[in-house]
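Shown here is one chain on its own, the form predicted on its own, set out as structure tokens.
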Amino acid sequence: MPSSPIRKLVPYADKARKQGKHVFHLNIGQPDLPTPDVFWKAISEESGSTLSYCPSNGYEFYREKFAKYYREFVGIKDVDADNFIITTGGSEALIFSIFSTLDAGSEIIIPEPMYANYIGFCSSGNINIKPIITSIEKNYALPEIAEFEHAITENTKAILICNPNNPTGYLYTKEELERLKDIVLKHDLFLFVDEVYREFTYGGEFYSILNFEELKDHVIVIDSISKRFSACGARVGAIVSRNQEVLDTCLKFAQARLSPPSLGQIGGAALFDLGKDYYDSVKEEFSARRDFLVGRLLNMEGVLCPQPGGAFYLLVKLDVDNTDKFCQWLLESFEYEGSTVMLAPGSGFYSTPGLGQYEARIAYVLKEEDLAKAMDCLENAIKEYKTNVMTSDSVFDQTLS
């Protein structure tokens, strides 16, 4: 199992705090927005003397609320509670889905850079990732269909994408999804789509893969309330599919782990009553954060930063020799005005060895005031690192040439 690039530097951050440094956490997708009050109110009003197991596929009232949200806000009219299995976060939803449809030795195609845990999930099942490499210079857009065709073998069983994307923030267009649809139908593959960031889109239009009726037996959507409602610790996700055989198999895994979190569903059900005004306000806040962060990064010497179309992440190319080394140095040896910044090294978001060594993921989950201070740290850190730590000349121009 690989270490998480998002969490592996935590011991260094803990040590930095013990040394009196303030650490700006831009390494993990934990929004600083408060979890809406209705979540806490629903839990506080829950009556009963025993906190018991819930059904293995989740409470029916929660699945019904989730399905209603899909019909009213995602525009998918033909889904109901029976199309959902509730899981312990989106991570468990993807694990159950992959293990229900792929065997050890199977191949899954994933565009990279990819969410780091995809690599860990596949590793735990001895499932082989066939990466489709996208580039920062082309804003991480999908390559031509021919590259997918070349990657497919008799062992290929599925394609996995995240839309909008973590770690790049890339928002897939309807045309790109149609290209994937054609490949899936031609080769009879499963298509996993992680849509947990669908509310976070800026400028472009989100298009759910569930809109393609012809893919009803092929598509498995991964969802979660973690990001949408700033409720990461509730640990409530979902598998959404119209393929009953897939759901029946996933349920066996769900039964083996007994049940998803009861309190998370009790509080989470109330969140679905918030409505469009809430989603719009969150999008407005993160859109402003994105614009501020991109503007600051583009003003730094030797930084390449595409404009993300969704989620709340971006992957930047820094003018340093190695971001694994740089991100650890930030926590161990650097401070600016009593603070430092924690980033996620880019190499952990690639399954191909050697890629991502000049990149880092930044999660713009802090308010603008804190982002400004974090960028002051980062800008001064890059200058100091290049002057006192790097032994080679600038790598930035070399990697682009």
Given for the second form:
Number of protein chains: 2
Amino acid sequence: MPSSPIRKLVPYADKARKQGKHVFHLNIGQPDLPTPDVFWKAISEESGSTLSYCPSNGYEFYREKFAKYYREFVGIKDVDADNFIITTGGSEALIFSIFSTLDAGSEIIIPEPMYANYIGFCSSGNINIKPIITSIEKNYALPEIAEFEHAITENTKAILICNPNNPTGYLYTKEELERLKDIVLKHDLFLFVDEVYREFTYGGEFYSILNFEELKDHVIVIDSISKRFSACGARVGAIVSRNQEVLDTCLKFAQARLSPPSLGQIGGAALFDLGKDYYDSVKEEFSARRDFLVGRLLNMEGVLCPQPGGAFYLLVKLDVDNTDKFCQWLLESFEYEGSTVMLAPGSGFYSTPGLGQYEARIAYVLKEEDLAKAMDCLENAIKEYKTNVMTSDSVFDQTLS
Amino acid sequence: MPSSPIRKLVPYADKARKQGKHVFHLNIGQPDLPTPDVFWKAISEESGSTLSYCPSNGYEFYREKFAKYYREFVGIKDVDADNFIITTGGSEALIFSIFSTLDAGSEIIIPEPMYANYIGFCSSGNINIKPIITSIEKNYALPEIAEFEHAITENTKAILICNPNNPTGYLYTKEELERLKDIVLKHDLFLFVDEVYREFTYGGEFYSILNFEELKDHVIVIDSISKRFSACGARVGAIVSRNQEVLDTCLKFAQARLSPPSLGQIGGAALFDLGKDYYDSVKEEFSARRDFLVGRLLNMEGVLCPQPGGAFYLLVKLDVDNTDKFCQWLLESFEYEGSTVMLAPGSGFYSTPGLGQYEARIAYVLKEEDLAKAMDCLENAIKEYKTNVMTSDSVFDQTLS
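Show the other one: the form predicted together with a further copy of the same chain, since we just had the form predicted on its own.
Let's see the whole complex now, leading with the same chain.
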């Protein structure tokens, strides 16, 4: 098991806090907005009861509300409660569905950089990742079909994408998804699409992979209430599929761990009663943060920042020698006006060794005022690091000239 | 992945309910007592906040309270917050700790019958179970050391027991644990002890494996608040160990799935403030239920019932041809005064094919009044099944003469 790039610096952050520094957490996708009141209200109504196991595939009342949300807000007409298996966060949804469809030794194609935990999950099942490399210079867009064709072998069983993307913020176009559809059908693959950030789009249109009728038996969508409703601690995710065999196998894994958390579903069901206003207000907030952050980064010397179309992440290139070292140094040795900033080093988002060492992921999950202070920290930190710590020449001179 | 014997009959139970029958659920270890008020109160105080991820190893405030409970109520003096990794139920604690210590192809010795999900967890990691068979006639006590020695090969890496035992209700004596200790030290094995039922003992004394100083590096205890506090839906378990290397590896698995449920820990921390009175009252209730149930079963023709010393399960032998068939028939075709009873067929608690077909697990998790009605059902069901359904001779004639 590799360590999580998002969490491996936690001990250094703890130490920084113990030294009295304030740490701006931009390393983890933990939105700061309060979990909506309806969530808390629904749970408080359970007081005095027995907090029981729920069915292994989740409460039926929860799955029904969830299916209704898919019909009304995602626009997928032909799904009902039976198309869902409720899991302990999106993490478990990924593990169950990957382990239900791929044997040890088989291959899965994932555009790189990728969500770090995909690497961990595949590693724990001895599933080989075949990365398709996307580049910051092309805004991390999907490469040409030819590259996929090139990567496919007789052991390739699936493709996995995250849309909108974590860590790059890239929003896939309908055309790109159509290209993926063709490859999936041609080679009879599974297509996993992690759509947990689908409400977080800025400018472009989100297109759910579930819209493709032809992919009925191929598609497995990963979902979660964590980001959508600022309820990460609830640990309630889901597998969404129309492939009954896949769902049946996932259910065996689900039964083996008994059940997903009950409280998160009790509160979560109430969240699906929220209307379009809720989604609009969240999108507006994050859209403003994105604009602010991108504006700051573009004006920062030694930072290459693409324009993200969704989610709440940016994967930026920094003019430092090594972001693993830099991010640790930020916590251990740097301070600006009593604060420092925690980022996720880029290397952990690559399965290919050596890549990502100049990149870092920034999660814009704080309010603008805090983002401003965090950017002040980062701007000063880069200067100080380059002047006092770095011994090699500028990264940009080496790699971008 | 095998199906869970505890849950695989769920569709038949759903059908029975839809037919208007009341189903007494004795198939699953879901206590009926209300979750203590302090749990609900602590959660309600979070209203209005952001339900965040917690650290991958669990909240520090929770681990501190948990360690205090170990020092005060389990009598283990030298444990602190760092000896715990908080997990999503005991299930995840088992998965993480087994996967952190055993490679695919290695062997683990488990007394049989065993908790059904041990079989599923090991199967999903391609870990081979070497069962040590215990028998109902000897009250499922641990067999002689010689049998363990016989089972150990160069691939054997661990022994796993559940104390008090699920599904048999057997409470291990200090002497038995000492014998296990000697084997573990002699062959340098890991020893997993699932102690989630430690407060549920009747007559005998529970002895935690953590008492053995010599096993510091060998012992991994599995724990959970589910049974102790009637909070199964919280999904909060734990790994307890003094082996830092094991804890470090488990933490990597923990980081990969981000974090355990936050709400269960927020409520759970308050549960550890409950005093001895709470544990005594729960024990008293379950002790009375056990006495009642064993009394009923011993008076039932065609039932062989051992005397359980702990947990809230009985694994009984029934005079039927096949408990898989019988338990399904109970739900599909039987009814007594508008009710029927759901049991867990014995075969699922054996990794050895063919064993357990005359046994069924009964969880005494209902109040006495309901247990009485459930036993009325069972008594009548056995008679009717033998008269109208079974075609073969009596099982007892075949196997116990």
